[in-house]
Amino acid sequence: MIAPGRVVAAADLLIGGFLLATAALFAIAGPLAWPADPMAGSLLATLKAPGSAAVGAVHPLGTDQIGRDLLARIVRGTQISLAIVLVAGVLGAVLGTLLGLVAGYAGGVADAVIMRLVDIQLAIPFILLILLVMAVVGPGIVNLVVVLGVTGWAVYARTARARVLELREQEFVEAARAIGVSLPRMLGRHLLPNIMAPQIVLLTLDFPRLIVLEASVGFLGLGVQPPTPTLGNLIGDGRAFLLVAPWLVLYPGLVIAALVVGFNLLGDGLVRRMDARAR
């Protein structure tokens, strides 16, 4: 008999999967299914409906305020928000996890004053923290990659730490130890594989939060600078003009929420399988 979890483990991964396929799909293909220029406005087809025909061409999505293809843009916009929020999730994901490495397995100073950087970088709200840094440093992708990034570490290097702290009283890491491996060895070849499960689940899970943080800069303009597209700065742009082009703001907020479920789901499915395997 099949267990219950295992069955709601493998519909969302399913559902998560196809979610995140058909959105990687339309970033990948879109350019080629629909290969108008993002950034080529006509005020001849300013606020076009979905489905309008304007200055010798068919808009599927609309038009925005200076008549540029919504299509268009929302495909540019989703390879840039992925390729952000995808980077700054490794970049996190990766400095956390080394730095937790490193305290689980030395202890004494390094482990307190890692753990102390942890409890402080907690303690601050996400959204504060890089409205504030971005305000300070300037808007860009170079900026927004790397604030993204270095303030998403946390949980991961406290992740890590825990599970380093289980694993370096095996008798494997013994072992090691006696026959004098050396500190770079005893990290990346024999603790940094028995950690890597869990630290990928925390990053399919860390996604949504990144998605909605970018989109949340990008909506207050601190993110990456119109004329450049991304799914956030798509929808400040168009909140002006919600109550004559809804459009401009349901598209672009559909394909956040579908990477946003997509990832969750994702996410909860591959811990719930975690979980059924563990049993």
Contents of the next structure:
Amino acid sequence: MIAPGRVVAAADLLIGGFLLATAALFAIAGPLAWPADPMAGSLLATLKAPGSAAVGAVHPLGTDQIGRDLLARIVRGTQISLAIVLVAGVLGAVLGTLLGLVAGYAGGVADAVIMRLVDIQLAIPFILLILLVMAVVGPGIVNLVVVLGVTGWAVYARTARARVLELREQEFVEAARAIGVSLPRMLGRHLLPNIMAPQIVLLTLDFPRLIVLEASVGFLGLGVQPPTPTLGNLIGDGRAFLLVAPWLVLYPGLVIAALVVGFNLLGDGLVRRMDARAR
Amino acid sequence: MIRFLVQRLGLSVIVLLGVSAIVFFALFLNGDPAALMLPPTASRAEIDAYRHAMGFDDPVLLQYFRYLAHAVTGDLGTSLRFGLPVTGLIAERLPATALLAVTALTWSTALGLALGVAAAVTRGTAWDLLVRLVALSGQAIPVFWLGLLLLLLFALRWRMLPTGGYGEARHLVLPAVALGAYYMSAVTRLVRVSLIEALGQDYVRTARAKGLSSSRVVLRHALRNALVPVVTVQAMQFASLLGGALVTEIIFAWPGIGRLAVQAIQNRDFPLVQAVVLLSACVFVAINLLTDIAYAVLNPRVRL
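And the form predicted together with the partner chain, for comparison with the form predicted on its own?
Below: every chain and molecule of the assembly, starting with the one above.
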């Protein structure tokens, strides 16, 4: 018999995977299926409602205040937002996992220092710190990726360290230590492979936070600058036209919600899967 | 107990020192804080004069210690835009943010608890699935998007509530709903999972075997234990609550600290931004400290 937990895990994985695959397809194949230019506007087609045709072109999701096609802008925005979040997430995960490995294995002063840095990082509201740094270094995709990535390391360090503390006492680690394995080899070859899976699950569950964070920064106008669209700055720009053109806010938000639900379900499913295996 | 308190206090001080260093050195990320604080049209000579006047040409560590020394006496600098002490500006906006945050946390915790318990005791039924779906969508929707949708429907379309402002209860409704939705979902999910786990424990079986009513078992025995992680997580949420308040206050023109911070960033009023970050970290650290202490007092298994 299949345990009920397995069924729920499978359903979560399936629905989450489906949502994310759809979003990925939307971002990657979107420009091929819908070749409208996300940057080109027409003053004859400003603020057209979804589905309306203007100057010879149909706009399934309508147009914005300078007549740009919203569908094309959402496709481009999804690409950019997803790329930012994926790179930033991996950056934070790698950084945090490395520091967590060192803290857990080396112990002593290194451990104390790294863990205090974790506490410090977690005490500062992410969005405020990100806004402060973005205001100092200036907006831009690279700056945003670095800031989102570097500020996201703390949780990974905490979990990696906790795992390593358990592993450190196990026989294969003692054996490796006994034959005099070098520190980088110990961390990279013996400990890292054993903590990879939970760290990747954590990354999956961290993506929703990053998506919303990136969108919030974009919404407040300190992220990627217009005319380049992101899911957040599309909503920020559309806000002024909320009453006359609600679609400008509605559709980018739906994409954000789909991405967040997708990553959450996928992450939850992976957690259940791992728990089931651990039993 | 005393030892535990001293240790935790010491850690809190270290964390706050670290935060102050990050906040202080963030201004040096682009190389020249003087140029950063002046308008882009400022001439070379003006920037040099300003740098000297503000002490930015002193050794960086000296500047940091000066900043710290002022900070412990309650002087976090002067707003570049308003020309007033930043602490006063923040204190002025504090009640609005506190009101919004407390309202949002209260309704979201109450409803989240009710929904979480309801879902846990009806585990596997359609009702459970419905609650899970509501919780999942509540967590998926960004605060600012929900805020804009509420604004569109209740304020612009149906004209039931004001689009923004401060002072009366009706002004509070939309921002509090927008800000609380995420936490309501988070509490629901957490209570559900945590209560389901508690219900599987031996002491619950014992209580049932004793013949206690099932509502008594759930509410008195299982829920009490299930609440421990909920309280911890809610306290941890505080940092993100401020992030949510930031965008909520912008959308609903709520005169709180979040709006002050965003405007300060837009005006390049860095001393004000620094102070907001530092003070919110202080609140976060204080709340965590209190949670830890409450945790130790309430749960005899936590050793002191």
